[in-house]
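Coming up is one lone chain in structure tokens, specifically the form predicted on its own.
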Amino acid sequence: MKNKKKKLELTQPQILNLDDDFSLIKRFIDGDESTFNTLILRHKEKVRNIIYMTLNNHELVDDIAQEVFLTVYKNLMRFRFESQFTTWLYRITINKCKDYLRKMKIRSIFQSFKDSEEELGYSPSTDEADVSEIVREAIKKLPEKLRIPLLLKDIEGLSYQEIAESVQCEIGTVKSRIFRARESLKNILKPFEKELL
């Protein structure tokens, strides 16, 4: 009887840990809205990092992070549990950043050339910039389609599969973009070899 009970326990799916993202989402769907705060606290800094590294603007981080979590809150009931919660969350974050960049492009069409020149004119000199600032400025110069996969891989530590799901393209494309991003970065950073070594 005991052996039969043990065998039965082993074949049944394990109950997820209460702190697991999926468990928190299930509890949220079941009506426990307090679990949403736990999800926010757990993932807020990663979301903020992605936003900052994508847009390179401290002032935008909180507003866009708020938009991200508002979108997550509105759509969490429809989460399908087919991929990691973080993959879904990072896709929303990237899309919010892309939306912001699109709006900025549209606005810049209507601005005078002088205004645009003033906004983009400042870049820190190598004397005053520290190494991380030099690298951040270099990353900022990469095209968006190369910059985002690179950040997700090298800064956030996502797998190629997670990145592919987040940016919605094939793994081969992700690998290619990350390779191209790293090669481009090497070229951009070549003049700063002394500062970086």
Given for the second form:
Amino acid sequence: MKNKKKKLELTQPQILNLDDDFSLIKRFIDGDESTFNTLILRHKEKVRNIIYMTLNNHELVDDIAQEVFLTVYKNLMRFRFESQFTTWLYRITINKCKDYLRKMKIRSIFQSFKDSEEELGYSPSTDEADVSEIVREAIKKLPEKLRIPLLLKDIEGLSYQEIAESVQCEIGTVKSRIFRARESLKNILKPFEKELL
Amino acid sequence: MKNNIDRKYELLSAYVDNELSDLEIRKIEEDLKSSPDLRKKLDDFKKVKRITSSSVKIVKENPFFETRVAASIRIKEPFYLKFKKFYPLTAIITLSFIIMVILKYNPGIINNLVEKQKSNIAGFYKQNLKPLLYVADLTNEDIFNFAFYHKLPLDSKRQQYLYLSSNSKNGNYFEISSNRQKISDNNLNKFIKGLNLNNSQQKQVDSLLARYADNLQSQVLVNEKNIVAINPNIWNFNKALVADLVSFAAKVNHGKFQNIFPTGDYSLYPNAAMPQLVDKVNSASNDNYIFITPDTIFSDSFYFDKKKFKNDIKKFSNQITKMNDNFAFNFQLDSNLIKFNNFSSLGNNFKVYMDSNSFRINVPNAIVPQFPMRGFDSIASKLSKAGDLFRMFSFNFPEMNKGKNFYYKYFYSDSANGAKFKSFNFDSTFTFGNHKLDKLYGKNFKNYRFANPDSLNKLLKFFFSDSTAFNQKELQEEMLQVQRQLEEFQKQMQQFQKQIPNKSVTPKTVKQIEI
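Give me the form predicted together with the partner chain now, not the form predicted on its own.
The complete assembly is shown below, putting the previous chain first.
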């Protein structure tokens, strides 16, 4: 009984609040397309940051973010209000990033062996390299399935529940992946332990 | 143990993220108080989280981003782009539709294409086929041997032969291999001498054989591509020739005929005026041939214009003679096929058995035309027996007993000098398969004493490791039977020798076969 009341308390204010995502979406569905601009303004930086962190490439951020919001625009009329808008938005963002990475993987098959050797041969120089740069390179070396939950948690501050919905897996898996990501990161950064840790 | 520690560390990592329940928080905090390792691990996680959070550059804000998105929304997507993702599917559907339409209005197009290709290949193989008679320069002796030895030479140098046979187990089959019956020569002459034929009668035999030779021209064709085309009616020609020769022999000299065919039922040739069967068999010929090429066997129709060929020979006799001199037929199978002991040719139900020396092709019965004479099937088995008897006669013909190491006389009578002994049952010996026995004789025969079981054993061993793979089991059983009979025969001979008085006796009534 108590739980039911709590649920009502949580859900009702969301619908009634005119500024929240759900009310903006409802207005959009009702024909007020200007609300979509508000949604962009509200979430664009998070989306752009997730793309940047995932792909580690400045130049791609706006292109992929644009694709994300276009997809949202096309499908918003069918939004079912079953989960938070941000969860849906981040899922689209991560999927777009994954699509891009998949395309790159296919393309890399056709790249010369020499190029890939050069990429693999990267080794940061501690004397000159920026500390943040070292950490970024270390994060880049993490596998995709560990890197994304870690960044969504530590940079974007999403909850385990939100991450689970965004990457479409169980909360327990998210917990395990973040732990493994931290362990791996610590191992990668071991040579710079004194400077960093 | 490691899993427990990992789970604890996992909880510690979630503790740093403030993602644990109250109960889990209390539990982990208790553990932290008691464990310095856990406290160190907690510090590590906090440090990693701190450096991760602080190291990542936040991407520069783009104040025009929403304008850019709004503009891209306003730009209407071109019509063709909407369907871009459907392009592969559309292409497949269109192609399938086109194929369906083509097949609807031309249902036989694929079959026609396949058939066209097949006929192109078959056409290539069929080019320039000539009668074997012409290429191999067949003699009457060859035609005669075709009757009783079922063999025809494939080349003028007599290096390869075509053997025809049929039995109840394998049906009709033929083999191409080197000559394996080297001792069975001059058979026509033996036949003539055996029957004591005069010149006129000899001419009749020659005429009979010539008539068959003429008809056999179109039954076996060969060309320079090493193709052999065989008309399945050749089996009927073979039976008819045997029937005609036996009929002729019975008619021309019945007394001597008994010498050649001492056993068997002759009532099948009561009519001395039995017509030559060649015309009847010839009427059953069709244009279906079995083509044997070095890499395939197939059955297809082919019309051989005998008249045109004869005319061509007359017209271009000089050129053709030159061409014929250069044409050396030597049938060779694709060596890659030899490793397969037997295989079935695609779609034709031909069974092929082969080894490095020869190969045999079993021909489906349906391909061979029915013998065009009612009731001939009942005669066929008797004719087969007559063939066996002739081979036995030919083998024991006095001219053959010249070898120093081989002394064997065929006693027609079962008595010698008053002593009686069981006659050796040649019928059972020869019915097992004269080909195989002939082959035994043909192979370095002089080194073996026929009546000596030890030598015979060597001979058997030698042959069982030879190329008779496709008949080995059957042959082995039959040869063991022969061996047992020979051993018994040797014992009887030894017993007989003991019974003979010491002084030499000239038998008065020993009667050899009268030839």
